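Here we start with a single chain on its own, the form predicted alone, put down as C-alpha cells.
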Amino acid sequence: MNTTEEMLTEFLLREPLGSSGRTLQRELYLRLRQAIVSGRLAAGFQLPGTRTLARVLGISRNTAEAACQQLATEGYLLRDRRGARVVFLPQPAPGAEIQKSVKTYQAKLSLRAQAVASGSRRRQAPLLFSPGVPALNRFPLRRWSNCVENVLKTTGPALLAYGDPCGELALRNAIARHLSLARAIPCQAGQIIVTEGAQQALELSVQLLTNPGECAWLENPGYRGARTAFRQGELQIIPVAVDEEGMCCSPELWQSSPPALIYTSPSHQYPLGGVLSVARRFALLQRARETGAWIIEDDYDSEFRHTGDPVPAMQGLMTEPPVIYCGTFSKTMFPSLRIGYLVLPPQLVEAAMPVLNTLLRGGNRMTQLALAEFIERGYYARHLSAMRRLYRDRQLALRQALRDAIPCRHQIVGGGGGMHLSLVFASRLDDQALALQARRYHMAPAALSDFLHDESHLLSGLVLGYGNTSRSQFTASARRLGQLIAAAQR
C-alpha cells in the first residue's frame, strides 16, 4: 500500500464503512467531503482511481464511483483523465472574525429596525382594547365559507395559477361598485389595485410617487404604518399638526417644505378622530394640484360613521383629483384577510401600470374571488350595517365607563365613528409605561405618545379599541385602567 492509500485508509477507515447505518455510498461521500472541508485532504491532493479506492476500502467499484461523482458534481473534486483532485476551498474565518462580523450585522440590523419600526406590537390573540381589531366573533363565518366553497367549485384548478398582478377583475369591479354607492367615488375597475393589506398600498404609493430625500407630510399624531412606509422610502418626514378640523397645512409650511406626498385620514383622523373640514379639503386639493404633490387618502374605517351620514371621500370632490385613495377590508371584516386596495386617479393609471405589473404578482386568487362574491351577494353591506350599530353602542358605553373610572383630568376624543377612542391626559403621564402595565391585566391600549412623529409635542394618553371588546367588559377594565393611572400620578 503506497502513501496515498495509507492516508486515505487513516481518514476513511477509522470506523468501518456502514457502521452508522447509512449506505456505503453515502458514508464514503460524507467522510471524503468532511476530509476536504476540514483541510485534511489539501487542495490538489490526487485521489487514486475508483478501482484502487474500492480495493483499499473493500467496497464495490460502483459504490466508489458514485460517491466520487457526487463530490465532483458538487464541486469538491475535479475529475479529468489524470483522475480526481481536491479543489481549493476558501477556509472559514476564525472565530473572532466571525463574531466581529455578526456584531457588525446586528448593529446594522438594529439601526435599520429603528429606522422603519412603526412602534406597534402585534399579538396573535388580540387583548382587550386592542386598536384596529374588529368584532371577530360577530363575523358571518358561514356566509364567508359558502363564498369560498362556491369559488372552489366553480373555478377549480385555475385558482392555482397566477392571476392579474393588479388583482382579480371580479373583485376590482365589486370594489368599484361599493365605492360608488358608499363613498361617492366615481371609479372604474381599471383604477383599482388590490394589495396585501393597507400597508402594502402605502408602500406602493411611496414607490410610485416619490424619490429618496423628498418631503412627505404626515399627520402628527398620526398613523405609524405611514411613517414606516415613508422611512422605507427614505423620505424626509415633515410632521403636520392636527386639530378638531384635521390637518393644519399653513401657507408657511407649503413655502418652507413643499411635499411630494401628503398622508391624511380625513374622514376619521387616526388616532384623534377629527374630520378634515370641507374648506381644508378643497384648500389641500388645490395646493397639491398647483405644486404637483400627491395626497394619500387613508379611508380605513369610514364605513362606521355613528352620527349623521358618512363623510364623503376627498377623491370624489373634484375631477381628476391628485388623490390616491387607500382602503382595507382588515378593519371591516377580519385582520388575517390581508386585502387592501388603492384607487388611482385616472391621470396616473396609464403611467403606473407598467411599474405595477413589474412590482406585483397575482396571488390569493381564491380569497379575492370569495371576497368579490361576498360583496356582490350583499353580505358585506349587511355586515357593515350590523357592525355600525354594534360599534355605536359600544362607543357610547365605553365613554360612560371611562368618565366614571378615570381619576385624572382628561379628554375623551375619537369623533363620531370608527372602532376606537383616545383618552388624552391633561397632564403629562408616562403613557408608554401605562400601556405596558395594562398588558399584565390582558388589556392592550396603545400609548398616544407613540403616534407622535417629533419630540416637540407634549401629548400623552391611551388609544382604546372597542371593536373586539364586549360591552360587558368595559366597567371592570376601565376601573383597572383608572387604578393604574392613579398609581402613575403618585
Ligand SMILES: Cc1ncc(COP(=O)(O)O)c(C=O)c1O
Second form
Amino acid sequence: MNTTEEMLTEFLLREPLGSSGRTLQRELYLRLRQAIVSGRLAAGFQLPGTRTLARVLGISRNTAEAACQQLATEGYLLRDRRGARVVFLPQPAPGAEIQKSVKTYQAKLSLRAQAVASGSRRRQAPLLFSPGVPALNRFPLRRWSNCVENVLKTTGPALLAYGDPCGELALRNAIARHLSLARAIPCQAGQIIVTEGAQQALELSVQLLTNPGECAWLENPGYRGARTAFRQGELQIIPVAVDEEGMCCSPELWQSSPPALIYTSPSHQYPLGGVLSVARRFALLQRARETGAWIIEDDYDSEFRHTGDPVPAMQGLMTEPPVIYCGTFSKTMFPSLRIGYLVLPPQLVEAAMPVLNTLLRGGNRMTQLALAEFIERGYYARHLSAMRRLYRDRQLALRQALRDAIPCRHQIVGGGGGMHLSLVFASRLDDQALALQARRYHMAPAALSDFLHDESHLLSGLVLGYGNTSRSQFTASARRLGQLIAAAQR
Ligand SMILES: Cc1ncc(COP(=O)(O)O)c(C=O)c1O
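Starting from the form predicted alone above, please write out the structure of the form predicted in complex with the ligand.
Zooming out: every chain and molecule, the one shown earlier first.
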C-alpha cells in the first residue's frame, strides 16, 4: 500500500464499514464526506481510482463508484480522468465562533419584526375570564363533524387542488346571505374574501390600501391585533380617544393627521363596549369619502347583542361606502377554525381582485365547505341563538358577582353585547400587576391599560371575558379578584 492508501484505510476503516447498519455505499459516502468537511481530506487531495479504493477497503467497485459519484454530484469531489479531487470548501469555524455567529444572526431580526413582537402577548391556554374565547364546551361538535365528514364523502380528490384564492364559493354565498339578513349589508359573494381569521383580513386591508409612513387611526383603547397589523405595514399609528359614543374624530385630527386607514369596532367598541352613534357614523363616512380614507369596520362579536336590536353595520349605511367590513367566525364558532372574511365595497372589487388573487392561495377548502354546510343546514343560526341566550345570562350574572365583590370605586362597561365586561377603576391601580397576579388563581383577565396605544395611562381596569367561564365560577372568582384589588390598593 502506498501512503495515500494507508492513510485512507486508517481513518475510513477505523470501524468496520458494515458496522453501522447502513449500506456499505451510504457508510463510505458519509465517512468520506465527514473527512472532507472536517478538513482531514484537504482541498486538492487526490483520491485513488474506485478500483483501488474498492480493493483497499474490501468492498465492490460498484459500491465505491456509487459513493464517489454521489459526492461528486453534491460537489465535494471533482472527477476527471485521473480520478477524483477534493474541492475547496470554506473552513468550518470552531465551535465558539459558530455560537457567536448564531447569536449575531438572532440579533438581526428586522426592526419591523421587533416592533411587531413588542406588541404581542403570549398565547394562554383558556383560563377563567380569558377575553375573546367563546363557550367551547357548548359547541355542537357532532353536527360539525357530520358536516366535515359529508364534505369529504361527497367531494373526492378534486378538493385537494388549489381553490379559489378568495375562498370557496359555497361559503362566500352563505356569508353573503347571512350578512344581508343579520347585518343589513346587501352584498354579493364576489365582494367577499375568505381569510385566515380577522387578523389576516386586517393585514390584507393594510397591504391593499396603505403605503408605509401613512397615518392610520386606531381607537384608544383599542384592539391590539389592529395595532399589530398597522405596525407590520409600517404605518404611523394615531391613537383616537373613545367615549361611550365610540371614536371621537375631531375636525382638528382630520386636519393634523389625515388618515389613509381608520380602524373601528362600531357595534361594540373593543374593549370599552360603546356603540358608535349614528351621527358619528355618518360624519366618519362623510369625511372619509371626502378625504379618500378607508374605514375598517371590525364587526367581531355583533351577533351577540344583549340589549335592544342588533346595531346595523356601517357598511350598509350608504351605497359605495368607503368601508371594508371585517368579520370572523372565531367568536361564533371557535377560534382555531381560523376563518374570517372581508367584504369589499363594490367600488373596490375590480381593483383589488388581481392583487388578492396573487397574494392568496385558496387553501383550507374542506373546512370552508364544512362551514358553508354548517350554515346552510341551519346549525349556525341555531348555535348563535343558543349562545346569545347563554352569554346574555352570563353577562348579567357576572355583573352581579362583580358588583358584590369589587372593593374599590369602579364602573362596569361593555355589557351591551359580546362576551366580555370591562371593569374600569375610578382611580389608577397597577392593572397589569393585577392581571399577572390573577394568573396564580387560574384567571386570565386582560389589563385595560394594555389596550392603550400611547403612554397616557388614562385607564386602568380589567377586561373580563365570560364566554368560556361558567356561571357557577363567577362568585368565587369575583371574590378572589376583589381580594387582589384590595391588596393592590394598600
Ligand atoms: C376586536 C377583535 N377583532 C377581531 C378578533 C378576531 O380575531 P381572529 O378572527 O383573527 O381570531 C378579535 C379576537 O379576539 C377581537 O377581539
